[in-house]
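Only one chain comes next, encoded as structure tokens, the form predicted on its own.
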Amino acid sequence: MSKKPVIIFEGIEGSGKTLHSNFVSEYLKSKNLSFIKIREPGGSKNSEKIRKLILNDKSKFNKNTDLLLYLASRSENIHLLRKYKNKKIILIDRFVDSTIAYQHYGLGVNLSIINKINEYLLKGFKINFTFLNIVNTKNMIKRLKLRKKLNRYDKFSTAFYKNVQNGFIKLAKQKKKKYLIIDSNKEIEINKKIIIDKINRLIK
């Protein structure tokens, strides 16, 4: 019987974090595996409406605003992840370290209150695993110019996300043994090897 470990892609814009997790989707698929996917912001109903408020070009919230939003959609998905804890496999687009890298690292945010609002949502609801796609600055920014629509996410300063990225692999070194750094500027024919064997791994 396989394991059911909840498994997590983070990464900057332009990492090549979505495509990694798509990828894996699909290879869980062809193995005939019971999984879900959702991402952050998104994932349920409410969950996929705050999404299109947070990531509208034309909405201008301040930091605060943001990172309240972001946790009004987790608060949205906790029901549903819980439901399949231990029962599927549970892929997520983004998670916790995302509101710390870009609320924190990014915009400035006390790290204490977006700890202890996540720690009441959670409520102990735990990680396995975590995939960090990293990509260098010249990389990024021709990604996102071939992106037909850019979100108010993509729009930021290559500072912001320098320190967001930084911010990343601080959390990545905190967490060794339950993080893998990808390099994205490598082919995606090796990351997509060096990903599969450790789902395999994770799963078995």
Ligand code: TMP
Contents of the next structure:
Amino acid sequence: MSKKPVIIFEGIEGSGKTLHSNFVSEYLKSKNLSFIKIREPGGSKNSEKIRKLILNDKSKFNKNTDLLLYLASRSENIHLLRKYKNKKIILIDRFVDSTIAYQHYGLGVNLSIINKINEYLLKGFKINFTFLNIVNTKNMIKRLKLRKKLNRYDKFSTAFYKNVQNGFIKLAKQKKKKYLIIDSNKEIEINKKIIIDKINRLIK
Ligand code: TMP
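Can you switch from the form predicted on its own and show the form predicted in complex with thymidine-5'-phosphate (TMP) instead?
Shown next: the complete complex, the earlier chain at its head.
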């Protein structure tokens, strides 16, 4: 029987995170493996409502309100994640490390508050592996320009995204064995192969 890991895709805007997580869902589908895929913020019905509120252009929340809303959206997903833990492969487009990277490294919110609330919500729910997708500033700007609609979190300065990405890299270095950095400035097909090879090892 194959393993049922919890696999996270992280990265800043334009990092190829969603593209790569879509490759993985297509691959799992082609192998008839049972999995669920959610995104954060969003995923479940209530969490999607919170996503709309946070990312809406007209929302002008302060950084602490944003933190609490991202965590509220996670709180609405946790029952779903517990339900499928060890029963299906779980793919998540952004999770806890996005909160640390954006709210702490990007916006300067106190790290221990973020860690405390996450621990309280997750209560031992463990992640098995994270793909961190990285991109250089030039490609990030190019990819953001291709988007038809930009949300509230697509409009920060390039310096902000640099801080967020460096934050993600710090987290990846702390948890080396459970992270793989994917350089999304490289050829899509090369990355696809690296990711699928790793997925095969994770589910074996
Ligand atoms: P995306 O789903 O299109 O990647 O957009 C979600 C945005 O929300 C993205 O800019 C990252 C941000 N975000 C946070 O700031 N903190 C979080 O905890 C999460 C999950 C996302």
